[in-house]
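Next up: a single chain in structure tokens, the form predicted on its own.
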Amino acid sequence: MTETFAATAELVPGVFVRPATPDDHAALKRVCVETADSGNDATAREDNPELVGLIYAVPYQVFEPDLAFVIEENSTVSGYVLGARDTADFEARLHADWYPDLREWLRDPGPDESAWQGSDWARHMIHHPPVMALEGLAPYPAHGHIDLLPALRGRGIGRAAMEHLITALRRKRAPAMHLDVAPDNDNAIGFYRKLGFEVIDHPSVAPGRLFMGKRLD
């Protein structure tokens, strides 16, 4: 399936989505940490607030620039919607070309979570990243990720941004996509159901995790 698509578009009056560029890395990191505590600002709990964005946001602009978009209001980046066409390939590139450079200047805090402080959880993740391309997600090879600051929420922007990403993935002939959703976030689960996503039930999904998938073809 193909759809009419413009990389830069007005999502709702006065709010625009456009391709992210390297100049947006600071904004991507800022939005990421300011939504990292279940949608709330996690800056105060991190001793290195940039790390969360170096895990969850910036790599998409680096490795999937055609699927990395920032959302602006009044010329200020206040959200993003990001994707990867092939999760296994994206994961391989992170292991080969992203995490090794970060590990050179970040210590491994070790496996004892009770001893972690500040951003140690992020340092540990960079040294020991979790598997992204789970067996049960193989039928949904692409994935997406969206974060909006509070000023953009409840205005239809999230839905429009997700539809923008879905159209971009369809243009790249992605057959299906998945999302990693907090299992206790009923609002997010309901939101994604309205977009046509369904919970993926598979033994490879560990207890306490939830993924939702949608066919795109």
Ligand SMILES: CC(C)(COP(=O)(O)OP(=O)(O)OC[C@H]1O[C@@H](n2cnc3c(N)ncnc32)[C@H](O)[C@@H]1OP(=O)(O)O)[C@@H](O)C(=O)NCCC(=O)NCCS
Second form
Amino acid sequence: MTETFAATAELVPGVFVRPATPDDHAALKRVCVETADSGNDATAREDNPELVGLIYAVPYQVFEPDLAFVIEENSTVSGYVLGARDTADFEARLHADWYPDLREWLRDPGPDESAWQGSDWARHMIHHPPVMALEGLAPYPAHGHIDLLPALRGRGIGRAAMEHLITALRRKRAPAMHLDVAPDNDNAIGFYRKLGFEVIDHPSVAPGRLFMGKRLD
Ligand SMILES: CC(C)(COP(=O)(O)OP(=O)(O)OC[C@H]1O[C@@H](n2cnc3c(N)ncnc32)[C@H](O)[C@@H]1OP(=O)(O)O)[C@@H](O)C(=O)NCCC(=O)NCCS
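Please show me the structure of the same protein in the form predicted together with the ligand, now that we have looked at it in the form predicted on its own.
First the chain shown before, then all remaining chains and molecules of the complex.
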């Protein structure tokens, strides 16, 4: 398949996508927490608003820099689209090279969820990461994340940004990808369906989790 790809591009007039750099880590964390409550701002819920981005956003820039993009308007990062070529490989990198350092400075809140407060859910996840490469997701080995702050939504930017990521994944010969979606995030589910993603129904997906997949070949 021949496809031209410019890592930096104008998605819609005045809105640009470009590769994320280490200088974008603060912006990645900010956008992540401001969209972390099923698309809404979770800042007030967290006692450490950085942790959610240290799980769901920053590691993509660190371990998959060719697949980590920020979205800017007026020179301000207001969104991102992130991917991993092989979820099992990415998960192994997180276990080996990412979570151990975070655990050095974060206490484990223990298994009793009823006692968790603030960002304890994230501290627990860092100490006990859930399995990412579930058996049912194996036919869709790549995965992605997209989050846009409200000013960017509903303008065709999400579609253009996902197409940008998909082109980058195709260049790396990813045959198919999946997305981990909060089951109550109706907007995201509607958006992904419009882009051709379908719910992945498999016994390895625990109740209360929702994954959507799409072939890229
Ligand atoms: C979900 C999100 C990425 C969508 O991006 P967006 O820029 O608002 O979407 P677009 O304007 O590009 O819409 C693309 C298409 O999806 C459709 N669409 C968007 N939201 C939809 C919905 N809730 N139901 C049905 N279709 C929808 C649009 O009509 C459009 O269709 P078209 O291209 O055929 O005209 C964005 O709203 C967002 O970041 N939300 C908050 C964070 C979030 O929930 N992220 C996903 C976490 S899993």
